[in-house]
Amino acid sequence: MLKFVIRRVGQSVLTVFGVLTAAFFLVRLAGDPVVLLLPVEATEADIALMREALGLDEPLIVQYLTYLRNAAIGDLGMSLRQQSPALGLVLERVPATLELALTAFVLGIVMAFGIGITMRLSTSRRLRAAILWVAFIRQAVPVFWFGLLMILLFAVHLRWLPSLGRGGIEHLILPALTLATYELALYLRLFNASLGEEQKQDYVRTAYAKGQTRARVILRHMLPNALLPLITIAGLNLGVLLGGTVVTETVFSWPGVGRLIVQSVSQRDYPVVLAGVLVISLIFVVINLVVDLLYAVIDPRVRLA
């Protein structure tokens, strides 16, 4: 078990810095920050002297292994445009993107066991193709052009929820379901193959030889074993939900880490877009690591893997 902890701290270690590497060097992509940050006026010499005062003169792997060794102790440097330190501002945005995403992966698990179920439980096939379809549909949809659909039908035509901003649970609604209904497809059927290969065991069989009823085959016999999957994936995508977040807040201007990361790369402020990115790779990482900790104390052969 040690040598399995060791090697997954190893992977997400790398990870995280794989993650900050090409972080620091796509933001370069963006431009340069001196010339939104300067009045179209400034001369060269203005330009050369904000340049250094940022430390952007220096030869570009100069500036990434500073950046590494200041990452390592936790410090990102300054905000570019409020003249913040850049980690400060992404963790005052880390509770509203918690709040959505567990939020949203919770509907979404709830609404995945609960549809499920209920196809199990008919003996109709059309209707189990029916739910597999819808929700297969929901999924092609992109999540920002849902988005603004939901926002179009509920906060401007029947006027029930609000469209925009964080506040009381109200506010919640619309974004949680615009990411729950996306991950509802991939659980679904993630469930339903689950238990159909449950079915086919001899323990099934078994229990229906004794006059079991279906619901109570399905219940207490089957669901406890397909469940292992669906809960391995559903903590795997909780990180996805943590990263994936950055669309559905820009649409319903949710006050998360995505949205800021969003307005910083169009401010070209540097420091924040690494600090955002940092902490959503951390928290990904960490999330990965504790389902694969997790997953190997329920099942001993992963340790072998």
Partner chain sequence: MRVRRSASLYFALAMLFGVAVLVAVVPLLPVYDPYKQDLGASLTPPFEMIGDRLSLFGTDQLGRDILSRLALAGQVSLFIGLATVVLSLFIGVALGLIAGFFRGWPDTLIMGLADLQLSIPRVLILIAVAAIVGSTIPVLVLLLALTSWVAYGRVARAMAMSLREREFVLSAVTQGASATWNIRKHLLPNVMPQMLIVGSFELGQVIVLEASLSYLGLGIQPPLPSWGLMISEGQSYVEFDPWLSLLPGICIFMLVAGVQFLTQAFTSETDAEGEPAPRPTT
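Take the two forms, superpose them, and find the largest set of C-alpha atoms that agree within 1.5 Å; that set is the rigid core. Keep in mind it's a predicted model, so treat the numbers as computed, not measured. Residue numbers count along the first chain shown, from 1. First, how it differs from the form predicted together with its partner chain.
- Taking the rigid core as fixed, one finds a CA shift for Val262 smaller than 2 Å between these two forms.
- After superposition on the rigid core, the Cα of Gln199 moves by 2 Å or more between these two forms.
- Comparing the forms between these two forms, the C-alpha position of Phe154 differs by less than 2 angstroms, with the core used for superposition.
Can you give me the structure for the form predicted together with its partner chain, which would complement the form predicted on its own we have just seen?
Since only the chain itself is given, any partners or molecules it might have are not part of what comes next.
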């Protein structure tokens, strides 16, 4: 187990390092970083000053090492539009993003769990087919358009909920539901497929041969096995969720990292864009690490291997 933890943590560190490296070379490959990193109206003098400040006259490898060292102490450069460190601007927005993403994640997984087990326990094939259909339909609707439909229905027509911004719980409902229903659709399908796969296993027949009831076979025997692939996919899919957050934040003007990134793109504030991408990647890497460790706790095959 210790070996597994060490190896897995090492892998995560390597990933973060890889992301940092990719970001560095992306900026270099795209052309003169100074042009990217300075506002369009910058003067020649500004450019020269920037060059020196960034150490661009140094060899590439030295620049790279400097960049890594700065990144390690949390220095990801200054915002071009606001006179403050890019990382600080991003970190200010992290709570809003986490609030939205985690609410949606928990909402999605809890609903998927409840509905998934219910539909497996029920003997009605029609019910199961109907639920899967709805899940399929929901998956075909892009997050941003679904958000728009929600605004149209609940904010514009019914006037039950606010459509924009962050505030009390009523502000959270629409964006969280928009994201959560997408998650729900995906998890439901996975959960159903995974339970269906378990149902074919020999140990299920053994459990029935013991005289176990159908409900107990599903809950005690199949469920723990079916959860394992679901955890993996849920972990990987957090990337999609966090990506969805970027879009959702824009639709609902939610002041999170995603909206900051999109705004910074239109303002050509690249240090902030990169800082935002790095921070979200870091969050994602950490969550995936936790998921994998969780997996090992549940599955004796991984724990003992």
